[in-house]
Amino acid sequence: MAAQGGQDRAGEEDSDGGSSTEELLLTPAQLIRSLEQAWLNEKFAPELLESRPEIVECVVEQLDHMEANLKQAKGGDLKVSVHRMEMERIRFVLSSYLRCRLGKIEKFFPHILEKEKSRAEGEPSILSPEEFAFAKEYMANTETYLKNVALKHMPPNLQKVSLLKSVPKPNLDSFVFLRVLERQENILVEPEKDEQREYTIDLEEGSQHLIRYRTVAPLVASGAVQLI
């Protein structure tokens, strides 16, 4: 993935590291907007979302390109200071996005690895290769720590623990704020109480809502709505 002619090529990668035949050609401004959208969705979603390594890779390349241009600029130029501030802002968003993902992996690692294990062939992975390696190592270290510190000192019938049962799952029923980017019709909303009935709503483009995450999770994944 390289920046060419002021544009960045963001290609989707499969779990084996190969590129698909479809690639997106983005301008630098569109690339940064894509990063910001992925960052906000990841920040406010209760679960780990699909990995976007193509965006991360292209943003890193864009930052390298901007850094190279700044080195050639004249010292004392106001534009240099403005561009450097923008670079620091982009680095903050990128770092925050990656830290947020790592935090969710540490918090929900058994469920994330189980979901990855049961992923159907051809279904996109929610983990990048580096995140997958980190999650497996984190789980192995957690199991070793529990065994050495606590389990080996307990009776034999209590020396096994299921991390899937012990670690809480993401709360998909939590409520989120969102902005609608594409109009959606007949969205099924599940009742909050047993005595209530299901009902459908239409989401108008540009409108904002407070709604249960489980209801709009597919729309977040498709990019039809933006968490805020």
Given for the second form:
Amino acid sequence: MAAQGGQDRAGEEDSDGGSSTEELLLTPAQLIRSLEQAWLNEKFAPELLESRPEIVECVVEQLDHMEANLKQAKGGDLKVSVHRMEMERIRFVLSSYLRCRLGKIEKFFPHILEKEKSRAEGEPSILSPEEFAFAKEYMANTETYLKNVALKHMPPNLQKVSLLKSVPKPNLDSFVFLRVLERQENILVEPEKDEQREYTIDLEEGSQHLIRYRTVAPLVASGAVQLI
Amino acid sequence: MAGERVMELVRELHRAADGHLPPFRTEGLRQALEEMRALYERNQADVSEAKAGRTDLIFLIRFRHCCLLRNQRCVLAYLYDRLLRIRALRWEYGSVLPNAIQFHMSAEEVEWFNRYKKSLATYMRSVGGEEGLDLTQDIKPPKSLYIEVRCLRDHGEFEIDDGTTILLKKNSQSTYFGNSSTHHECVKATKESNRTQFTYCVSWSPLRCSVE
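Would you generate the structure of this protein in the form predicted together with its partner chain, following the form predicted on its own above?
Now the complete complex, all chains and molecules, led by this one.
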């Protein structure tokens, strides 16, 4: 496809293709594929997934490279248009990905901040440092507002409210569609009702399933399955 | 009946569809808080009597406490839901809200909005290199590269984000390199100035041409 070929050519023109920030060398095509995978996973997962700062940084670098190349290119209008279209598409996917994350941060802010607070030392964070700052500001802003407008005018025993209890949690039991990327064996499926019993399933590579998110959450995080 | 006034607030918000923001009911909120104060005072009085021996008051005390909790929950739900609607307005209208909407917001809500937009701006600046990435653009996937703009009335000069200035005269029609932010600018110009109307037809994308 013309766009894909054009994408690779644009990548080859600049030498590092944005791989300087991580150990893995990704071609631009692979980078965009990782971005799309992260984007789809984030869209369909009910909870906030691990932050992927390396992908975001590399994609931004890639977009800057493409912009610089296009400014220099004197080629026919068509080549420039194709590359520009590709840039628009990539920018859209990146914006959509970040917007999706911000939306979830705003929706579940007490739970996300609580999870971050109780995170162990070596564990990866679900929030980038900028997202963390944003989440804290959002929480402080909302808490101050509610306190000043309502809570401080209420009787003494009702002036505190636990946002952790009032704001709804993400529903981890919602069903998601997925495609299996790496074969998995003996995945334990918890029973939904008391009458059912738990059972194990094997996930064949390339197969597609509709399953409760809670069962496959670790597989999404590890990249063994792709939400669709 | 206890909790009636606060339910009125909640009901009005529930009826307002599509994220529409009704005016802030200061009086309604004040009455709800006043009701809570009154309930609490009566409970205080009754608690001391109950301790003195009148255990038949305990049910009444519990009932009033439930009313207090319900009032608290409804008041917070009302305020929080309004905040969510105001947040959505930032994404729809941009940093500057139309006057009509600002009239419906209380001073504290305006303050919340200002702090939210500042926080959002800081975040967007931190992403995406030097200038940051404006996440409120590119809401829809890009469909075509060019937009064709037909000007119905004189608008004069108009600058799009890549720096080029376009002269818009009545009945002129031209094609511009339209990315989504240009589209956004055109739509904004349409909304803002009542004098000008754009109709634009999205023309074919050269991409389709190349695949064939």
